[in-house]
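Encoded as structure tokens, the following chain is the form predicted on its own, with no partner shown.
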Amino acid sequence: MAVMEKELPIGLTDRISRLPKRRLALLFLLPVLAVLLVYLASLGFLFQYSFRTFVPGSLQIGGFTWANYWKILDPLYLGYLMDTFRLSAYTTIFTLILGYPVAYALARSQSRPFSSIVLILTVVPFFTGVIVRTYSWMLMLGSSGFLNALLLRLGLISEPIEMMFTETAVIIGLVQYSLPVMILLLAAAISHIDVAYEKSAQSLGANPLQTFLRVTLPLSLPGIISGSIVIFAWTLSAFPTPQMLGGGKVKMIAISIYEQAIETANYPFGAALALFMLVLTLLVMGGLQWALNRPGRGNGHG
């Protein structure tokens, strides 16, 4: 009997997957290449543009000259760079502090409805950009916001606080901004600590606080180290929130390079503060890492 076969199409993800594997990797890799690419040739651009001449009223540039990095030497440039790593420095430990004890009853809870309700409530930021989460501060931190409205009501001060444009409205609006990624990251660090070590503890007379003190909190050390290093570099190129918080009162490097770039058309010397705020900002995280992975350090979980 003839029986008349009919071929079946090949899809293509039959097709993909009879591909060898290194056609298959490179396949995958296509996409990361192109993005690598382009970020390299963006790189070599403000490379190229912090080597040259600023030309005031022209948007061209003139030759070779190295007074754009002298010029990031000028003590205005270099209070910016202090001010931007000290407010970093804040934004860190106090997201550190606050962020904490939420990871911990994250990964500790024996309670799942508990443990979503957290999760939820940490991970719903993500779902609002930044523009909308600062602007909700500035409706809460201004003179005739909510928190002072409070205050007046209560009785507790007879005239509003004047926290708008300040350096803690900017670290309110930076810590607010990150405490979401620090509670995610503490929170895995500390969910692969065995309990184990915990009870063991515990069965050796340690009480709760013992018990976190010299075992919890020394093991979710690379955990808080790393949180650490990705909130503090993350922060250190901070630009909305410091913009709008801040007022132009309150200046980091970021604000800087946008206003040479963007305000007053510099753009040789707002590439040259942009990269050079790139290399020190990869010393400080290389720094960092090195002090976590130093020899003698023993290899922790996280």
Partner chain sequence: MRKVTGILLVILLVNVLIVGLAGCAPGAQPAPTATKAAAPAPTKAAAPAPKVESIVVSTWGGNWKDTLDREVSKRFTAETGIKVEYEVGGTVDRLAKARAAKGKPQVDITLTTTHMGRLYISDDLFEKLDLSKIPNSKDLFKEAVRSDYHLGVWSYVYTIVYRPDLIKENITSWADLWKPEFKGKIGLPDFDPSHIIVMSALLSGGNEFQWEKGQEKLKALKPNIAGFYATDAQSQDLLKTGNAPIEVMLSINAFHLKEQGVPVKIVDPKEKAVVGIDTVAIMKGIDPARREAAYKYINTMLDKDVQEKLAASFKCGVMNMKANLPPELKGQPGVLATPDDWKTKAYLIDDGQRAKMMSAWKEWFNREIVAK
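Given the form predicted on its own, state the structure of the form predicted in complex with the partner chain.
If you are looking for partners or other molecules, they are not here, because only the chain is given.
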């Protein structure tokens, strides 16, 4: 048998599988390192650019300065930062509230057709681009849009309600855009919870609500945390939805960066804003994870 193995030609797969574990890990790490290097180079480029002086009316840049970072402390840009974090937090909370029941139904349903329908309804929006989905909301929420037309026809309002170009419209758009992701992450987490835990609680006298609040919900906390972090991070860099539904009145930080870099060619300040936002986001997310993962919280599963 051993002789026969020796006689067989050794394929690439076999060669790789025979490599020592460390070398194997290095082999797989190489592409990651290459990509990482490209991003680090970009970051380095942005970093040096963020310290250069903007020359109005020219694409040339001036000498080194701290002015771009000082400018971020201007109430206008601090306001954009605050708005971005606030809108991201609202979006995360509403997505969680709306997504949890659907995810629970998806994970716990005994009916295969039902769960299939829920899954299809969850996933289908993925196949529609963000622009199309946002544009649909414009048609829904506009002053002569579907909702206003319906309310006027029913006699519930006498003149159209201003829904477009408001933070509410932006949050609605962002929640709808993020909901499928939250549902899938939560459903994955809930489906990993052993049903035996819930049955045990019920056999000990817990009613369905108590079972949910004291068993299912705590055990699904890892899914809630990862889902919330994903949606929060996702929303921080939202661009087309606030741009279209906010009508320029709701400025999130990505829009502001775009304005600096694309519309006014102020690359140095755009670079400073982007890097500042990056660092701030990493700090907030790191802090969020630390707070939610403290001993005794969310470490029971996953």
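Positions refer to the first chain, counted from 1. Think of the rigid core as the biggest set of C-alphas that the two forms share within 1.5 Å after superposition. It should be emphasised that the depicted structure is a prediction, and the values quoted were computed from it without experimental measurement.
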{"query": "C-alpha of residue 56 moved at least 2 Å between these two forms on rigid core", "finding": "no"}
{"query": "Did residue 70 shift 2 Å or more between these two forms, C-alpha, core superposed", "finding": "no"}
{"query": "Per-residue C-alpha change between these two forms, residue 31, threshold 2 Å, rigid core fit", "finding": "yes"}
